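Only one chain comes next, encoded as structure tokens, the form predicted alone.
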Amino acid sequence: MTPSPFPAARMRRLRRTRALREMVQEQGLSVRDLIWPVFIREGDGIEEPIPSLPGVSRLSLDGLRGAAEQAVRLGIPAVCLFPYTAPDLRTETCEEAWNPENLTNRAIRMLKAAYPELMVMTDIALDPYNANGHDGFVVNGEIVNDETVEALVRMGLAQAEAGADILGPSDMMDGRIGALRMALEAEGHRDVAILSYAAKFASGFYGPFRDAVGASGRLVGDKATYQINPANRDEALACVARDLAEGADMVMVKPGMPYLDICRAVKDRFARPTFAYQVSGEYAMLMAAAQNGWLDGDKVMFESLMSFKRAGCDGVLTYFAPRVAAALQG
């Protein structure tokens, strides 16, 4: 609809006061929209800052318990766990990934016992456990698909058995959602949700995350044979359609801000729960600029998160989660 011509239509009328602006605001941001990614490591009493992620640390399990308490207090509905695996446990066969007693599975059990109302999401990919730094098995220089899927299913089942509420396959192997869904059904984990990293691009924005999980120095080659070409919109939508058909309950676009057009297209075409990951590089850019006084940190934090809502996202994984939740409460 075309507005009436000036002066019958003065668009500034509804911007005149804060009350008017809030009354006609089209989108809102709630603490219930947030998933908080948390990095964990072995040890006790450890809070290890990650230099490339200002304000973010790797936490030992006692520190994770404190973070979970903070999440519950702030009303954040879910945390997502990412492990820093000891170097001696990183192998080409990745068997630590499905060890029932690995760091992630112990963390899941601890969190669900202490804070059953807090949803626990996990990451399903082999890179934290892989001597090669890849999300899948490497055989003669090739990241092999079907053998990797079998390993990912074992990993997902171990996480479901530990009590995870949401599984997040982030590997981008073909067929892994269907295989995982069928295995969950067969093993009685029918209520475990899958939030698929359905449109994950071969992006340059992942660097600080790889530092955080200890994969940066180990990665041999790149991930372009399994992550999506950043130029390919139609391929991304085809991947989303496939994952939903195979049994994903929710889908994710990753990274977030450079791919808002994909978020909008996914929500419009599929009308299913759609999430974005405001990835480490996005967060690090905003934090670095704010720390240098080049940007208003709080303002760009909220503005960036609102962009996801405007693009159709139902929620966002963001390292800003505790900060923005506190501000929303404040």
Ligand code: PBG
Second form
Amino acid sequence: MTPSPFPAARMRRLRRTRALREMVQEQGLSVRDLIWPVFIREGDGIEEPIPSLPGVSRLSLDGLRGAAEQAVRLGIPAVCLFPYTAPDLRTETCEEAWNPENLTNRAIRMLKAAYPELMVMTDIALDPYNANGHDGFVVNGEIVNDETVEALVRMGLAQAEAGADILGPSDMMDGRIGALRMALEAEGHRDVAILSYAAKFASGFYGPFRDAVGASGRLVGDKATYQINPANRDEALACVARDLAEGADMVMVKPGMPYLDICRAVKDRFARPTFAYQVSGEYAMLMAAAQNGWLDGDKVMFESLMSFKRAGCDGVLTYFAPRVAAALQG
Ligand code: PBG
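The form predicted in complex with the ligand is what I want next, because the block you gave corresponds to the form predicted alone; please supply it.
Everything in the complex follows now, all chains and molecules, and the chain you saw is the first one.
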């Protein structure tokens, strides 16, 4: 409805005091909306800062335990694990990805034993294990689809077996959601949820993440033959439709801030649980500017996270999770 003309309508009347502004606030950000991505590595007592992700470190499993304790204390409902794989375990055949004893699977078991109420999400893609940094097998310079899907299913089943609550296929191969869903059903993992990285774009904003998992120096070429062209909205919506039809319980748009139009379109069209990933480059930009004194860090953290809620997202994966949770609590 159009507001009455001035002066019957003065929009500033409801902005006059904080109480009024809060009373008419349309969106809210809650700690329950957050998923915290955490980088893990081998070792003991290691907390290795990632220079391109200020405030974020790779943690050995004892440190992960501490992070989980912090998540529980802050009320963050879920963590998402990303492994930094030792260089000698990165091969062209990627078998470490579905090793039941790999770092991620040991981390899942440890977390579920120590903090059963904390949800554990995982990433399904071959890049942390691949000698050439790609999400799929590379054969004669091509990223092969169907062979990769078979490997991803093995990887996802091992994670489900270890106790993961939410599986996050981030690889963008075709047919992986259906294949994974059928395999989970067949193996008795009926209640394991799939949060599909459904609308994942071939983005420049993943740079710091690739540093964090040690894929940057290894990546040969780019990911444009499997991730979505940033110019394509219809294609992104088709990917979401397809993944939901194949058995995804929740879908994700990634990156977040440059793709808020996609978030809104996904929510309006499908009305299913929708997440955005505020990716490493988005976080790094805001942190770098804040560290230079060019932006107010807390302010842009809240504003950027609120933008996802306004765009229709139910939740957000964000490296700000512990900081924003603490701020919400305080
Ligand atoms: C791997 C994966 C990526 C991210 C999450 N899973 C990087 C990529 O596709 O190259 C990026 C997350 C971030 O930038 O924070 N398949």
